[in-house]
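We begin with a single chain expressed as structure tokens, specifically the form predicted alone.
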Amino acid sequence: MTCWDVVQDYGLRSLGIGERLLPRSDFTLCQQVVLIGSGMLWNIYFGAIALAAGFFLAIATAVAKAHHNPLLRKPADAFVLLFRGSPLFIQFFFAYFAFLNLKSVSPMLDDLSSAWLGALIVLFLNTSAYSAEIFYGALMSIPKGDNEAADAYGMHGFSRFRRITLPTTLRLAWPAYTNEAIFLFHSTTLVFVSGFPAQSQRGDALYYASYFADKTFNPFVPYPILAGYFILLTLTVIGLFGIVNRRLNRHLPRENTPKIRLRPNLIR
């Protein structure tokens, strides 16, 4: 079997298609790298949509947060506060166990035991909560300045956020939420191995670097093999999230844009 075989077999064995059984003997080294690859593309969904969908709710639990009517901001404080209170592992683990309690109540409400959509709700609510603090300290550091010349022009509730405060707000956070997104993709690699089962083997990467390192008793292959991916995953995030920096900082001297650098989270 060549290696273009084995891609052909094993290349979308994560998304359930090509070969139903894994290799079970004679591991070669393209297998390890294709399989690996192949449960990577369940890591970049849900790290795509869950930053995706998470900007949003974390711009509304920002603006909340410096709200001053305590009706909004208390409950945009205790949300945060409790996703980013908790280890993410414990998330999954109980957010598991209550999406298979809800199964009992709807049938439609099914697949909310399944990573696909489970597991992607806890990854989309806790990036939503550390990027509404990464948010919030940006909007409590825009310049007074900022606001003075808007309320000058008459610029007032929703076109003052739209023109002055939003995209003053990404221009300060952008940085630092480049960061979160990076850690994003990494938290990734706990959704199978903490409460979410990977069905009919359909795993991400970690997954199937940790079934060649138990078939082989060899880590030194899988596990160099998966972060060689999420090194270029890496750098994909930084490269296209310094477009955006670019585009947000267009309005000032090159010397002056800040550059965006990896700043690993060592405690979360």
Partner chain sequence: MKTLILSTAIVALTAGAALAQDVVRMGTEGAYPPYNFLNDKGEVDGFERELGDELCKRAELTCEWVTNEWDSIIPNLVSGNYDTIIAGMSITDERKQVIDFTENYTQPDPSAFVAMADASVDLSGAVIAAQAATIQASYVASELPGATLLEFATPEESIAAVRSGEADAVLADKAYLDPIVAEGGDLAFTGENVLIGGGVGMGVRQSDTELRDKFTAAIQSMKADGTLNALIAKWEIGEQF
The other form holds:
Amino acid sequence: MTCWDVVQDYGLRSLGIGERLLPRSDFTLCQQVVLIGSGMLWNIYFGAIALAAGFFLAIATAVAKAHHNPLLRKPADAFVLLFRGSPLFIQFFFAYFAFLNLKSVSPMLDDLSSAWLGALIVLFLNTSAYSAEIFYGALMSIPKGDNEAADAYGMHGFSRFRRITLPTTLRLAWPAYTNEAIFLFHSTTLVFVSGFPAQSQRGDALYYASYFADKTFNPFVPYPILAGYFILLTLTVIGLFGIVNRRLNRHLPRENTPKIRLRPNLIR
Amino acid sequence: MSEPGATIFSFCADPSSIDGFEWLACYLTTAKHLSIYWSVGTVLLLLAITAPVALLFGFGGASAARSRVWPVSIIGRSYIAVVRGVPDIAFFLFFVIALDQFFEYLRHQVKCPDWDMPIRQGNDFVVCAAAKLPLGNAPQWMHEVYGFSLAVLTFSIVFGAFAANVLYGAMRAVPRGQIETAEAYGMTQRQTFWRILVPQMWVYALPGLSNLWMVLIKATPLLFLLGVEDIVYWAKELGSTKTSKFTDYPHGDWRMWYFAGLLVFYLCFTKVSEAVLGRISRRLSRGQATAAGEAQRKAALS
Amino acid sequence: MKTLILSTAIVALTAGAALAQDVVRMGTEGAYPPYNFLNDKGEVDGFERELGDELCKRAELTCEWVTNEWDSIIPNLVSGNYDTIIAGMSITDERKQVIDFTENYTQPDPSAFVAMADASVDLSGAVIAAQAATIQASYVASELPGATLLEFATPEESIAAVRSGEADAVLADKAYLDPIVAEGGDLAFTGENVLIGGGVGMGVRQSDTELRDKFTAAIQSMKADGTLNALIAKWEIGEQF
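Next, report the structure of the form predicted in complex with its partner chain; the form predicted alone has already been given.
Below: every chain and molecule of the assembly, starting with the one above.
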């Protein structure tokens, strides 16, 4: 069996397409690389959707947090505290049990306890809270002159927010936001460790890596493969966010463009 | 099946006859529940030991990364980059067994040089009895201490890389003028490093280190992956359904409530840490030539 | 002379690393009643606790109990963190490639399906929960092609999944399910029992042949004088010998 056959059998195994049975003996390096790579699809799915949806909630939360009206500010503060103050791991566990109990309320809520929706919701709320804190910090450091200039032009309300406040906030927050994105992708590996079940052995990269470690009793092959994939993913995220960063700062002279640097945040 | 053990309250002798508050009081003070309270201590102990050790790793990593000897620099940089580019859980899942085997292998080489059997026999990892860690006849607590130390070491290696990154940034943030002045005074490189750079870098490192501390707190629920019986382990064990055949306190699936308890515990812990770190930060900024220090000076003047 | 003594010592050591030590460490899961569980005092209890203590007495070994998560129970045995697995582990060919087993101390135990009492489940196309890395999980994956396997880290979670409707049924050892069905009220056995595996045995490292033989001898002596049957009856494990 050539490696190409393995790719055809297992390349999309994590989505339930291809060979139904996972390899059970005579594990080849190719099988491990292909299956763990197939699992990466889940990590990318979780990370990309949570990040895209979380962006909007994060902006809304940041604005609410900066608002003078306590009816907006207090809930935003509490939301950020709840998700930044507790470990994501515990959030996953707790949410899974809570979702299980919710299921008895209505059959509409059935999908909540499957990873594809339930875990996505937790990741979405979690990254929203972290990003909200980043955007809030940026919102607070908008140069006074920007607002004064907007006043001078007679800009108010939403058009001022869209044309002045938001672009500056994004510019200031972008390097930190890039880090948040990277660590969000890292934390997607917690999904199947933390209570959400893997259905028909469709799991993420870590699920397959630990499957192989379990079967071969040799953790020194699958985990480095997993590590390699994540380093590639990290580099891709840095690249994509770098493009956006250049676009956000396209009016500035070259050397003033803030550099994106990987700064720590890791597991929540 | 089990006879009632030593109880804290006298009315706990026959749990089937009590209910309400008394039942709960007895339930929450069973010997098994005391284990979860102890495991909170384990978590705090882990944090207390890991923080300084990780800082040490971080200091080593940062110093190596800015070394002028390029192999050293490469090692330092790749330590930082690799550990930070990969999800930590991947390290947690295989470091403990890897480190354990590594140490036993080293001891084996030293203590049993005449050993003629292969160490890897099929799937088995076999070293001579004298090289085993801890020794085979060691009491259980030694095994637990050893397991705990491996967990501390794993946490320190992972978080050391993050600390290294923070300290590396902080060393570069110390104003260039300070270094130049030191050089002008004729200090050697070593003297400049220890007398000028290291004392001044902390104020720049503090925000990053505070962040790291918060992250470290929030990584502790992963301890159970490292084979330490921590609060997550006990919450799962205690919360799971108990049938009356195997316990005096049967109950349904209560794991959700146990995890709610853990959630509250971590929130409180984070809040307290935030308050303490805020204080330290104000303390450190005093008299420093930074924005925060300047603000303090102005506030004192007005 | 000196080298001679040294080499005999090495032979003694290689014969069985565990035997050269005073203490045999017994690894179990502590979450699978009636086989093994933690009692209110937080100690390992259950069928295998009583059995293990008796076996150690007969084999004249000092034993010590350790708990370990099911997921990593074999890797930790292989790398020497304890010397035996006594955790309701069925003897299978797949596991035999990695570790050795003593003679079985239970009959091949039937596994059973449990579903909600008011539901009618077609097992061939159902969602079936099982504990990950168990014989039941591999049975569902390979023998029930129409069914969807849902894997959980602990047996507890697989039961909870049936109660929540996440899974239609759970497949586990019948002895584990019996008290849950008896007390739960909302759950019931469904479908036919299936026989998987070759009974439960103690797992030891493949290099530890002497330890394996000692325990096998002790198990045989307990089978011969009927004490094993008495234990099986006491803990309602299933068929007797």
